[in-house]
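Coming up is one lone chain in structure tokens, specifically the form predicted on its own.
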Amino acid sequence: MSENARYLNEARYAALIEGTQRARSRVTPSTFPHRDAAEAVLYLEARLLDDGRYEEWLELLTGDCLYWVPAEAKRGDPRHEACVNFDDRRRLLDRVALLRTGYLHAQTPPSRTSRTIGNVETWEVQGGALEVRSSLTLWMYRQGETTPYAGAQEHELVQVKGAWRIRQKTVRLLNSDAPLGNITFIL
């Protein structure tokens, strides 16, 4: 397979890193383009994940999506640092399939989650894509224990056949550099 045949190539990594650097360095207020649509996508995503409707969640993602949860507090490069998760679509399909088998010991019984999304800001970028930044608070319950997770999310949304889809999702946990326990569910 040639380098051009894969979407996770040097150009895609460069775009990922540039987008995350841009998200951190923004000082201008959100321009609110398509904010209602962006919020609708984020709220739908949260509901689908909380309800364990992973196949429907996968439909929200583009074919070349990336899902990144850095393990380092500073912004970096997933090629050169540890990650809690760094998944492309194929790996996400594998994760959902594994969750569905019932044989994933770390998710027997499955985690139950409740997400709150807030402070949604949007910026339109080149090509009509939207960069969306939001706050995330997630509560996970499993085997009698409740664990909180908090941080920020960065989404890149693009239009596919007239609907907004998630091309990239980065979750930056506040305590990403501390022991996180069982994060075999999807943040």
The other form holds:
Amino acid sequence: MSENARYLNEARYAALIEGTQRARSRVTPSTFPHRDAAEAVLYLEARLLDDGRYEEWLELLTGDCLYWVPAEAKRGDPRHEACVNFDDRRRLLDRVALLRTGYLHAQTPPSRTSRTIGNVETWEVQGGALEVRSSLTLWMYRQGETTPYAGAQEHELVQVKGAWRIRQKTVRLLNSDAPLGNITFIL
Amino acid sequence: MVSVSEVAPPQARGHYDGLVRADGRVHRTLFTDSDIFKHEMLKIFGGSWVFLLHEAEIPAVHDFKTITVGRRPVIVSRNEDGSIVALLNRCPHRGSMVCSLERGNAARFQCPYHGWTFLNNGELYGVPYRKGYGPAFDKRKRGLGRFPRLETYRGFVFGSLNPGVEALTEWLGPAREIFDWCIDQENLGPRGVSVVKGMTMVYRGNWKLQNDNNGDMYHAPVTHRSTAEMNLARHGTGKTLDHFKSDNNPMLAKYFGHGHKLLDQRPSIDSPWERARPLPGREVMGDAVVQRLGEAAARAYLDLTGRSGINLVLYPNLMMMGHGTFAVYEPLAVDCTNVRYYTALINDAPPEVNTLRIRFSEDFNNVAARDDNEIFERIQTALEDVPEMPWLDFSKGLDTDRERVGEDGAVTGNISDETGIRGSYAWWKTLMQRDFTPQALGVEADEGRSR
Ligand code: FES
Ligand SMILES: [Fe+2]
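Following the display of the form predicted on its own, present the structure of the form predicted together with the partner chain.
Now the full complex is given, and it begins with the chain already shown.
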């Protein structure tokens, strides 16, 4: 997929913030549109990441994707907040390239992860996109120690040439605003 | 009053001369011995100036933020008259921590145990069922302990529990000029800066490992090789770390005294904007600023979104990164440290510039700083577990013609020399052996041991 660096503009930031607020204010139950498709994408993503197949994971993401791990617990405007991660496709490709250099000491040896996705809810939103909310529980093993991570995920899925792809992924860690250890793997 | 030296660990007196040596060697126990760590919390974090916060973090009257100073829980609060005080967050009644919020706005604090209430200048305001206390009960001596010394230097708030600590400008010494330079960089408009919280990292290692590392350029091409290779492969030459390939260059390592040290990479960084890694939104936001302000004015702002090439460590706990980002080292235990990052936003700058400054502050932390933390943890483990090899070697630059002393007393070495780190350890020893009487205003002085 090509590298387009120009899609993260004011409008995209604004849409992201609006989507965040919308996702948060939902109080009615999901009617689960496209639930099977959404679950299939999320489970596949979890499997690819747990297996360290980052290149294939990148193929699941659109050319104009965003990967966002806020460092604040409550607010939600990355224009004014530093984040644990806030990556466009270019910075994600950097991240994967970094993991592949063989010299990333923080991933030598690499983290092993096992993640479980639950509480999957879906909503259809503007333009045929799918908003997916889920819970994430992740265990990370490295250097004799196992560290738990937990949080909520928000995915925006869109159809590209008939297949569902991830356009936006947000991971809200429970301890997002607390001192964090080594998270050089991808959540 | 009991002086801190009386409560110091028994082996401490005169002990440190043998642990920090003139030949650049430092003993592993400085990183592994929890008694030495406790002593550091008393003598360094209790006896020196310590960075508390930037005043823009508590801009309004009654704003407060809680922090730790050498493990002590502390409330830094802005009072009715706009002045700032630092209070020990420990109830004088029976010891509960009074305030448990990270930040907020409050004119008074109430202890959650029996309800003693304090003004945000630390004075005791109310005591439930007051009649139960006899005539000797002196309300004026039952406040929250207040730091006897507190000074704001151009927005940066420093405090000390040592009433006899040197004047802040004396403490800054020749480091003041470069500290001013860092602050001037942000002083583009009359409305100053706002400060946003960045990432906070925790590593299993001693706090001095991070302090050393921020005065160390020797490690950069090796520790951060992954970053350098990735940048080269993905974005070509001229990006982050590409300016340091050998130590035959005009960049400098410097020691200013009072523990302060500097890596000055500015001579090799032409334009921070050109040199910055491609951040998310860089092109769109850069173009928007150019369109609004014109090429020259825009460039002045955009150069503030990349690395200017300064690492200034003000001992013991503040690091200025020279692009509006600063880090605070927070020791938690002999083998555990938080590093808290903050970024100053320029109130009068175009919003895109501030967003890019935030994206930049994430960049190095995400990409490269993790490798540093990994190394700190490896050092900590090996130092703890290998008693047969007790020494760390900080001698690089010593006894060479690369180091010289300037008129201001600062020592300059080659960028890859351990000049600054060695200086910090000499100062560490001075602080650890300096006698002083700690004090907290508003509390009963000397009734028993101050430990
Ligand atoms: S401990 Fe604070 S009021 Fe008793
Ligand atoms: Fe480093």
